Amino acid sequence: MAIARISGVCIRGLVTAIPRKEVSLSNDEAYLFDGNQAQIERLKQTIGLDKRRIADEQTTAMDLAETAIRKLLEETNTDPGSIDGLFMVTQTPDYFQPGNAVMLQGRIGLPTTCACMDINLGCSGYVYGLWAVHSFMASGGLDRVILVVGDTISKIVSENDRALRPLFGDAASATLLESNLGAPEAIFELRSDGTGYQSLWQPGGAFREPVNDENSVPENLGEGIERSRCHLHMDGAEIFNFSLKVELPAIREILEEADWDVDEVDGFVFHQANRYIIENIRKRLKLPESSVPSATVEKFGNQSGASIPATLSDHYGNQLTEKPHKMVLSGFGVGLSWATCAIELPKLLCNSIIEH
């Protein structure tokens, strides 16, 4: 698409919600390795894994979600009646139908005048539903929006995947959403390509391959890898590839829409996908290691959509709270898609991650 600019809309405040339980990759996810320290160290260090949050069996992204939107409320002291629109991202709805988003609507006992979509994005989805956000208040009729985005991928992931179970934690943020006439102009870009599907997906389990008993099945790929097609699939090197091609350009381009210098941006807040990739993108790009933050995955996991609110939450925390702050937020993956934005955020009434 082309540049998106958006103005009269305003960030207040941010929540996220992550699942009180821990697990480490020294510890209880050793097994993957045989107990091979050694390995197990190379990949804390150069990729970033450590310790994962994940959601027990009874939880899900609705429940995080719902966590987070109501400390949200009452810590931006928001009437509830007041919510004209809830958006929740997720690839990880507790049903096929209804969506979340409704439920949550229910749940919350917000208004029945209260417009509710979900939007069916992982990686990129947090600037993809700020975008959507921007683009419904601005064209008049909401003016009071929360945006959650949230997902539990630890679910759909082998226990027994070397590759990728390390490395998905769970997390759900709510986002509050203003009118406000004077509000700096938010620039959006968002990108994507289908021909890379299969990079990274779940192939069995909805409607074009519904489970049965052979794609429930898992199969040992070598390596340490055992999965099913109902479980997560992952391509590691092509998106690393992905990322860097598609990362590089986006970040040029949206500092020279914005017409901002990389000294005067507060941080360059990249989902949290691992270190290893975040770093190399960093350093290509000339990138202050300062304004850079990437410990969320090695403290949380890979959050899907949320690790950028996450990050946000968790490595800026009061900072935001206390004065405006120029970002520029960048999501890409499962799609494949990529997702850009320069936004001012304001001083925010709350910005705090709290466990459920």
The other form holds:
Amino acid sequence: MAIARISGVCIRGLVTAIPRKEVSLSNDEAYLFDGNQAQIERLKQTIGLDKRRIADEQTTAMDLAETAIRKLLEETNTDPGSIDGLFMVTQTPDYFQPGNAVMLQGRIGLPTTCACMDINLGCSGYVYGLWAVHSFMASGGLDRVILVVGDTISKIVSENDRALRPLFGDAASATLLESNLGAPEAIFELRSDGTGYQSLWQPGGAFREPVNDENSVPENLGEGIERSRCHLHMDGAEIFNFSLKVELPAIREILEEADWDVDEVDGFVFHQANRYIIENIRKRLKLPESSVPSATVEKFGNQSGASIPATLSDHYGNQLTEKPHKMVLSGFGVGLSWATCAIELPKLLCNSIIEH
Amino acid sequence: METFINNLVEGINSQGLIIQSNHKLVELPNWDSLAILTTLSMLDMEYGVTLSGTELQNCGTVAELYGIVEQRKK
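Now show me the form predicted together with its partner chain, since the one above was the form predicted on its own.
In what comes next, the whole complex appears, and the chain from above leads the way.
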């Protein structure tokens, strides 16, 4: 069973980059609902959709990542020459090859003694990435590492998809981790169920279904949804059921593994799929409202793997630079894949959101 | 059955709506992907019954849905 306990590594700082461009459901996307404001209001109230930050045509996840990393190095006063590793979790890289991490090493001018690698995961990716980096660092040879998580999912969603268009935003978030012998144990629980891969996926455009004249043409699926095989596909009801099914045991197990009471946890930061899913999980686990942030989606959209660090940056802000926090982080989604950790954040050197 | 109907009405956020057991689910006002989601949540929360989206959509009437829930509830 994939449960890992790793000590001697700590998070030092966090910067999240979001695109400057904001779109709103009520104005910019009313066309999806034929201008039916009552329907839009229902979505706002129930699911918590409202505004999103999306990358313009020229901006990629790598560009957002570069902005976040440069700011992180600056705010933590870190010499780029001292970085031993850069890992990027993304499913929307600039190219099929090479990966984003190695290109970012070159763009930012990190030393060639740096280990670089991409990790292909979505909503569970920040926790998986933290686990991977903790593991790499604990195995020796890496003392200062940057983990960056970023995607531009808005670019793979059909413009005429009533179900998915109002949901996804873009972001990249960079985290600085350092070896520190005194750092407390972090506990990670990693999980997968590949039988559910068709609940959330982008079937066309890679090598099983290379892009062609047919699979790139949107098909009308009814209920205001037009998608091509090269667009993102999601079965909302299946993903909702999956989230409840896996997240309740995941949180209970991690609390037990860490021997933490609900009351001593400063924050349960879930992947910000949408407010409705998070509230459903929170109520069933009877977690206090004040320790479960759920407003990231209505401000920025569902940012895939970057949603957990973006919530740490946006919701907690300076609190994380003022005192240590005990956090439970949990991501779930595409794969299907889910991962949860119990981690003690020391007082951070920086924790901010910047616009790209 | 009455409580079930009340829960259903609340679940799809259509307070005041009068529903009969022989009503077809697809003919309820606002019966869309959002209503399906909120109904799945209500069934899970109130009855401990998890239905797939397809199972729910395959239920013709309110009474059929009630039957499945009664059969499966814990």
